[in-house]
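As structure tokens, one chain now follows by itself in the form predicted on its own.
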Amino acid sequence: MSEFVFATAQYESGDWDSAPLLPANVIDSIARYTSIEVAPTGVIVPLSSPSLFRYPLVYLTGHLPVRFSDAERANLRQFAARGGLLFVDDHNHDIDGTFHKTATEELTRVYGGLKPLPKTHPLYQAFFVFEDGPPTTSHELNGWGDNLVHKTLSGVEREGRLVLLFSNKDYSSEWNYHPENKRFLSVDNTRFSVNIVVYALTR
């Protein structure tokens, strides 16, 4: 298997590059915990580009309203049909916010309706075991956003496999730091990113 490359989605609307340190942190976690061959740096991939289809997992985030172009929608439909997993994380962690409202509208146009993932979903056992479902982030209760802990992630499956994973938990803020700072954490808060990558590569 060729090496895994972490890809960040670039889209024409919004602030797609709002978590610039996250890719390096996820790459560090893949190298640290697994035997997966991983590229030392991530890439930025425009959603409207044919290069989107090179990557089994693409990460998308932002704070601002999201409106996909016709070309971006068409590419995402084909990306899903080919089995690619789009991981969308709301950098506002706010179900009443503009990113959540507009992103879910756009994603529903492309993928159909999103459904909550049960705690028993294979994603939560793909590498590390998260018996309570998605780990909580410190940013969910910091007085910003909707001040709620989101108990579940949402997604869309095709033929028993996730093609869309949607999060209001703001992993983008939680994981947006230099990997060397992990040594100050009692528990590495990026471990769930390993599950997402392993799931995307093995399901």
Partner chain sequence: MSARDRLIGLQRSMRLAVATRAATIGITVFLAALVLVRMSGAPRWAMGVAALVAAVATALFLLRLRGMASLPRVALWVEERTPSLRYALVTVAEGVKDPRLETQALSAPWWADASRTLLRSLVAPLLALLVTGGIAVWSHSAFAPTFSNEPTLATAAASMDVLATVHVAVTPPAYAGRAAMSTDDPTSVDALIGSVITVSGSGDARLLTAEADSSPRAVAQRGAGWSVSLAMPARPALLHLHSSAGRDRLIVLAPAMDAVPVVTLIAPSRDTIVRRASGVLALNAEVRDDIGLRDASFELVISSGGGESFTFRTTTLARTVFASRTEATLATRLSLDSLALKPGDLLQVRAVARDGNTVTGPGVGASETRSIRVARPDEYDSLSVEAAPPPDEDAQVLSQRMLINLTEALVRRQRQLVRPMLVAESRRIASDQQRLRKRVGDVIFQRIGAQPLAEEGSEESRGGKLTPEELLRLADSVTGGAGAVMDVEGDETPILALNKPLLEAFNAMWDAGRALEIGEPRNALPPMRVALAAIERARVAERIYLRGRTKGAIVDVARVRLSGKDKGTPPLRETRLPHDPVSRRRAEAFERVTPLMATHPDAAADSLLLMRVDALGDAPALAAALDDAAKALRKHDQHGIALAWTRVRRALGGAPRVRAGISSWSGAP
Contents of the next structure:
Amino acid sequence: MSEFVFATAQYESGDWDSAPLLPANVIDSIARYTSIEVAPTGVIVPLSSPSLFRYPLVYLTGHLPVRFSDAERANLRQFAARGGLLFVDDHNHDIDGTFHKTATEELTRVYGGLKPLPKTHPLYQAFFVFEDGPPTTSHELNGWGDNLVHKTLSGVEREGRLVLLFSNKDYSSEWNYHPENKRFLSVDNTRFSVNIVVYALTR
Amino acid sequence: MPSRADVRHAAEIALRAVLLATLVLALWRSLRQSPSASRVIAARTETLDRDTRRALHSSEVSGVDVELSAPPTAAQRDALVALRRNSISIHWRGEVPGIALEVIRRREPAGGATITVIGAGSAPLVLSDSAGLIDTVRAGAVSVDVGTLVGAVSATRLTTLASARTPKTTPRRAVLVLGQPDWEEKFVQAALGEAGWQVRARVPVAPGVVVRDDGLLPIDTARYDAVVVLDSSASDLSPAITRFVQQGGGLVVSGGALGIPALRALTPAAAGDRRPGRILLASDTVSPSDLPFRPLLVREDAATLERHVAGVALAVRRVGLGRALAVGYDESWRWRMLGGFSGLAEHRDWWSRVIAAVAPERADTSAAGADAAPRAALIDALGPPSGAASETPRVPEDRLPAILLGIVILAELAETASRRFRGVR
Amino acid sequence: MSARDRLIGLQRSMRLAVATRAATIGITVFLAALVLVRMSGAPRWAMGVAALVAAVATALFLLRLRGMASLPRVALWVEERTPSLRYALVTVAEGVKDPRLETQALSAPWWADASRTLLRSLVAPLLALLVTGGIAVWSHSAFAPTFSNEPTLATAAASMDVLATVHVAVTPPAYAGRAAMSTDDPTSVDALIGSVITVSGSGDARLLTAEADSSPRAVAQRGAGWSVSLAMPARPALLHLHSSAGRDRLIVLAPAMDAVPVVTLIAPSRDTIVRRASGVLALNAEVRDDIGLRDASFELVISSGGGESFTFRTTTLARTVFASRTEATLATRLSLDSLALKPGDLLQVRAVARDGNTVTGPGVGASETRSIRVARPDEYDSLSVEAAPPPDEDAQVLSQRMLINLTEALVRRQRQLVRPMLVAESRRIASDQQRLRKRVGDVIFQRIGAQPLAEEGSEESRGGKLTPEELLRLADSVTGGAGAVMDVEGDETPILALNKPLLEAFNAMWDAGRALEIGEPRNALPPMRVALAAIERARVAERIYLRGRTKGAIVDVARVRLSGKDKGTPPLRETRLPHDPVSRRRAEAFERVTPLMATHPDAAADSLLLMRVDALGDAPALAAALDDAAKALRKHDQHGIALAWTRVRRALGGAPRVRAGISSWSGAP
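What I would like now is the form predicted together with its partner chain, since the data block earlier showed the form predicted on its own; can you produce it?
Next comes the full complex, this chain leading.
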């Protein structure tokens, strides 16, 4: 049985490493709540590299404009066709911002149009149940970025399975802390990451 | 000097005499006892229908000598068998190639069929169906995989040598995938779903927490065609799986599941030590030989389906009414993700074929058709071919009754017309 | 009337009766032959034979007229039936004029009998004609070809013309600048989206209906013919023409996509990092389009800032309008000074082009993006800038904030807790505060090359708080004298300036720790807040990067396994319906169409066109093969049909794979 390895996408155009503690936090959550075999550290995988296909779930974030090279675009197309899931989160939390605009433009070129996911999407019940859809982040509540609480995530599905999950809710900030600090929280705010991983592994 | 009327009258009398004589002759001929001398009909392929009818309706015939230039049809063969059962000896000889044709609908949901031709010899043989030409083969034994088949398949070399009906497709049942949450379980589900199998799964994610489809149990052949066990998480279902296979279901065991003690009695092989595979790069040419691999130690009553450089990769055996198949490859999902442009389809088709290899046969196997192996059917029905022609004198075709009937009709018409034109009724 | 006159009249009547009888028998024979030909399906020339037989029969019966050529023969015929005349009539017929003979000849009303006899002789042939005629009419309706909704001859003739020949004219959209084209009787029309397609033919438009994608289309009368106009849709569709005669014609509408422009950025050719953003940067791009370009420009995005705070500027350069050219070059020179880039700024450049598509909106093509980054001064000695972790201050901010939260929470619960419990909790926070202080100290002393603080337990040996003078002496001893003057505040030494906020935090944490150790969390809060403020100042004052790979964290999976308080409760999964392989669906459709190609080729052609519409999106080779097969069927080209059918089969299921030997898979025991 192959263990799950959390992969962060490295792309050429922006600050892909803006949330370096997020992988450890997500790995910690997977280990805390599930029996999934998980590697203790994450990996960084360039989008243009064939290595991308070793990690069928890849996380991508940043603040700066996203412009994929032709190689990255071609890789992502194949990645989606073969069943990989790309999770993109806007670290600016700003739908008027350059990351959001450029990322949606580039992702639309690769995947086609993004569609909002309804509250009843299987992602929100894959492990923990989130009846109201994606959980709100503290940054949203604090008026960070565009000062909006985004009610939905967006995505692209192929044959009933998500291949792209796009978030404006700034989970990158929400989850970018050392997992040791989880004990300070009354409610673990990383539980939704477990849903994403369990969904990717079981659908 | 007789007048014209007299001549005419005399002619009418003559015609009536001819008519009467013909009728008497026909009556005498039908009533006379024929001698007990044996007569044999010489038949050829082109006249076989007519000759068998003659033999059936003639009491003189004691045998039929058939010279075949092409295989007889099933109806002709049945007619000869019927004659034989009526104590008429049948001898046959001639060029009837020993060709056998079989058409098997592939059990994968994507359909398609495999045509097996045996005994084609070195001369080309044309395979075709209702939609036209399929291919030309030229070997002792060949298999031809086709994506679509329409109607019966025939093998032709100038004339039709063999034909077989294509069995109808039947709906498939679901496949149950049991495994822990990892990429192998995910992509086995994905591959089978994309290939058209209905997939149901049970994936234990945490103690007491299972991601599963509704109504998974019971595991029986009315609901499932096959069960795929990928690791030891399915140990609790071993008794149900054993029962399922004994009753005709299919079982595929892969990875860590090869070590489940309760399934060892079913599996066709034990697994050797795991060997790491080559990491696949984006490449168009990929083979499963690059995957991590557990060489299989095949049981005596099992058959090897695929062989790897490092050992046996696929083995299968019968268990009760069902089949169990062992997969030596590990992490086959890498073939899909890292197998280049063709890996996705190859991985999907391969898994679909694996399931099809163990899924219960539900097709209409009786649809093979008696012309699929004509020489074999002919020998089976009439015995082996004979050497020389029969010594018994032959009876030529009897055309006298038709001639007599013609004479009767013409004589009657002529006589009546003459009288009528004379004005006499 | 004299006997001779009556005889002459009878002769005429007899001739008429014989002729009628002969004609009736001849027609009866012909009709009987016609029925036999129809029922047996004999070829048409058999009708000629039947006509000949009928003519012979008629001629044979007409031969009897010879017997009526002379009057005496007629008189004899009467005498045979009326013996009482005693040959008086024959004598009169021979021309003997004798009143007694005349009287004798008229003694019996033989003329009435003769008339009745003649009429009776016509009954049988007429009956035969009636019966045979009835059978012929029945056989015509039973065996002649029938069609549903068979119209009258007039309307059938008229509406057969309506779809006899269909003419299609295609006018591309104006922006494409292409000439119109036309074709006759196509099975498929390929054209740009938005092209105007005009389908026309001769005949009455009222006899025709048209439908495209299940929407009815108006059929207009244009002079002596009909016409339907529509625009090429964005997705493949089917135009269905149906005449009132029951005839159908299908035409596939296959839209051709207007591709977006292809843009290649020639210069700058790669990403780069510069020390100073000055000078002129050459920008060069090549642009191509399949139909015609509208305009192109360079797009610049300048990102400034860092951490969680960024600003962005977007601008466009060198916009050029093209007069529908298909190839062009875009070039300009960019003054970097005009952008006022600062260290750390990122300039991203790409070329964007739009085509002249006015139907579905201009297609936009973009080149790859080149990045030009202005290095920070602290990167100058680096050969390559690797991924760097965020400065420790960030983690410290978070941790100090967390400690403050915990302490405030403890203060709120203080009244409910017994003293030992309060002290224990407070000391737990104290140990965290100490660990954090150690990390701050590591940063401070690392920067001055001194030894980091020892582990806990030997903190006292290091001394608690360091005064600025103590710190300076320590720094001096390490660096060997004052170094180069750096950016400092006032007259402070650079090391102090660099580390002063951190030093304040270091000392404030010491105070907070002492208060927490003795179980006085309330007293610890003020210095903790001072420490937090100091760390924030340190973070804003400079961005200090440590060299090396992105620092992550390693999770002790075994330790945390299943330690979470919450349990997942995923509901039952919905079983997904099996994916219907499109290949199987198409193969089944092909199997259904194949038997039709011999019996109903037009219906088979229509079915293939329906399949083509479905295949145009994802299987162009199959779509092309289906089109060829439909055309071959329409032309009744048997050779072409056989070839096309093989092509369709191979496009559907791939070429047959021949393997030597029996398949090992089917050989499973």
